[in-house]
Amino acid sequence: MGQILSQIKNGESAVVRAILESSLKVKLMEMGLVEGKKLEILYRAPFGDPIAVDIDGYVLSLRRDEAQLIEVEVQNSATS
């Protein structure tokens, strides 16, 4: 079942399933957020914005409104 990246908890891993249509779609894809890419939520600022995400060994910082455009599938520990 898909969720939105901004809803994922710290420490959880997920796989990108889609990026919603937006003027930011191409920018997000250029930053490595493409379908099938595995990522992990590292931490978020005290009020939830920004969110630090590990993608292929580099840390990407996303604003909450950017993270709300990314549909992901959470990977539980049994499948990761």
Second form
Amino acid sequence: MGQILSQIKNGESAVVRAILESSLKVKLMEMGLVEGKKLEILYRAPFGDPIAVDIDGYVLSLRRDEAQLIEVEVQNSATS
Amino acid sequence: MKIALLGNPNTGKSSVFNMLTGLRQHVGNFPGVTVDKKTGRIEIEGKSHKLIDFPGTYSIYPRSKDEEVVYKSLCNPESENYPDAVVVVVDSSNLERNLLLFTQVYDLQLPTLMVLNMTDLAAKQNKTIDIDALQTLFPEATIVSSNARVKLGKQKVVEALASFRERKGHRFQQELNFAAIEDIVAQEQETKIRFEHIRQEMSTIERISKKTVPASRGIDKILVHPIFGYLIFGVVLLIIFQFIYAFASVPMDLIDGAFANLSGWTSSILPAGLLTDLITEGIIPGIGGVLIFIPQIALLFFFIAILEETGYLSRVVFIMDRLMRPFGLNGKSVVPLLSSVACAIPGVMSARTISDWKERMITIMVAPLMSCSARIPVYTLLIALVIPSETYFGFMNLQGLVLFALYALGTLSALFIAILLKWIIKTKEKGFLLLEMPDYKFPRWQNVGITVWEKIKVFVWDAGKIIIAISIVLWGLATFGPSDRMETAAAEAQNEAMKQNLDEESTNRLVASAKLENSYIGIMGKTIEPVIAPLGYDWKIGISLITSFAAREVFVGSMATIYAVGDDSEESRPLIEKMRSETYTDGTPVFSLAAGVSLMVFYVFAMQCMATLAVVKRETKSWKWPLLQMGYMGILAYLGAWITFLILS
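Same protein, the form predicted in complex with its partner chain this time rather than the form predicted on its own?
Now the complete complex, all chains and molecules, led by this one.
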């Protein structure tokens, strides 16, 4: 099922399905957020924003606004 | 040969730059943008070459105005920064993402060297990179691995620089043409195609034997914790400020004393005259006024560099971002604003890490409203003068409360002005925060040292010129007066002193006071009296307002000169007595509660610091911002002081 990155809970893994159209789209892609990329939500800052995400072993923090631009698919198998 | 140094942020690019060039670095400008251009010289086989450090980017296509220099320099052979060869620093632990920029640069057909950096980190994550496979993929590139943080591989890199491979037209992405700078759609397409291609190749280049969870993840649980995170940050700040206040004052007093002695000594060996006065009262104190800031700049950047090197700074940004956003600021504004509590100069300079132009400008514009340490002498003098030392509830001292209120007023107005600027400043780019949070590392002392050195150098050379020029102007205004007014006044003062049978020191003070009163600054002080009278100030305060544009603490010294008392800031009793007994012609005291508090409020707001002005000019690369800043702070100071005076009198 398709979801938005900002809705994913801490500790869950997901695969990027699409980046929504916006002026930040290329920027997000350049940071490694491309279709098919696996990521894990690590933790959130106090007040739930920004969000820290593990992408291939590096940690990217992004604001909710930016996370809302990323469509993902949650991976059900609880992989670490 | 001109060699460009490129790479993603956090790849250790600056470590590589420092490793190769050491202290032979020079900071200059890229045309039209605010980022600094760092160049250094490297010796290769007996020949000196120029290494240009470009801003860290994820792609050659710019996402901000400052990043445009990469595209404009690399894609335009006419550019003065068009390189003869390119070094791309690549983070081995994060190869896939790093290869995007590398393949773009490789396809530009310039001789290219790949420095596979941070090999220790890759090893820790159990990632092995097959260099032969990488070489097959990029046959015309030279590839070396290094670990610049521990200076491993310097020799290899230098040797590789001597053996750039000739380009014969091989490309990673055969069919792609480079997109125009504004063609976002084509750039998006290109990014997609490149990443797809890179991903196909990754399985042959990189092997991951076993996935590991870095220790950073455990530490982060505490450092970004909703309670402990802020608590720890508070403690870190406390320690830093303790250090700054404990250690900066010693060298600052030394510099202050040394320059006072130098002035005295110089005037004793040079023949009396205008030129001597210019040197001893204009130029030497001017240079002293520049150097006096070095201890604070050095200490603050020493700590900031450590926070940055260890990776903790990005966690601070992470936990503070949400709190700062309503004010049009971002998490990265926290360090500049807090540094400004010690001194706005390093504060403004440290705003350079804010990549978003609007958020950076807002941070710079409001930073001087944070009450800096130079306001302390002014505050303490005025508080002692007009605020009674009363204690409430057994522990709340009224004087302490007023001091706290002044700091709070500065901070709150900084946040308020930030909100206003958020609405006023318009940009096309939307603010965003995409921040890498690197793993925790031990700081590299060479990098820390070079950062401190570079900040001092930039301040002394770039801001110093402006500061010295303004000091000379202020000296001129205080030394010269129309026709022979000053001489006449001085002679009268001399006579007066003789009549009163004063000792030599008191006579000199009286003469100095009379001269200042009749100098151009004195006349200016009197001229502006009608303007500042509504704030509760007389012309003597007016003179001190003008002279303390050099630096706020000069106010105390100026008041001492005008009132012809010894300026000993440690023991300002005689000055306070003199100021307290000062009355208007109708007998009312000049320094009433209303006037005193009004003056404090004035100093909370007013941009009474030529050094900050000079640094803002340096950092924004234009006179527009510092002048706007001085203007709005002046208006705020005037209105704030006026309202205060109206309410209290």
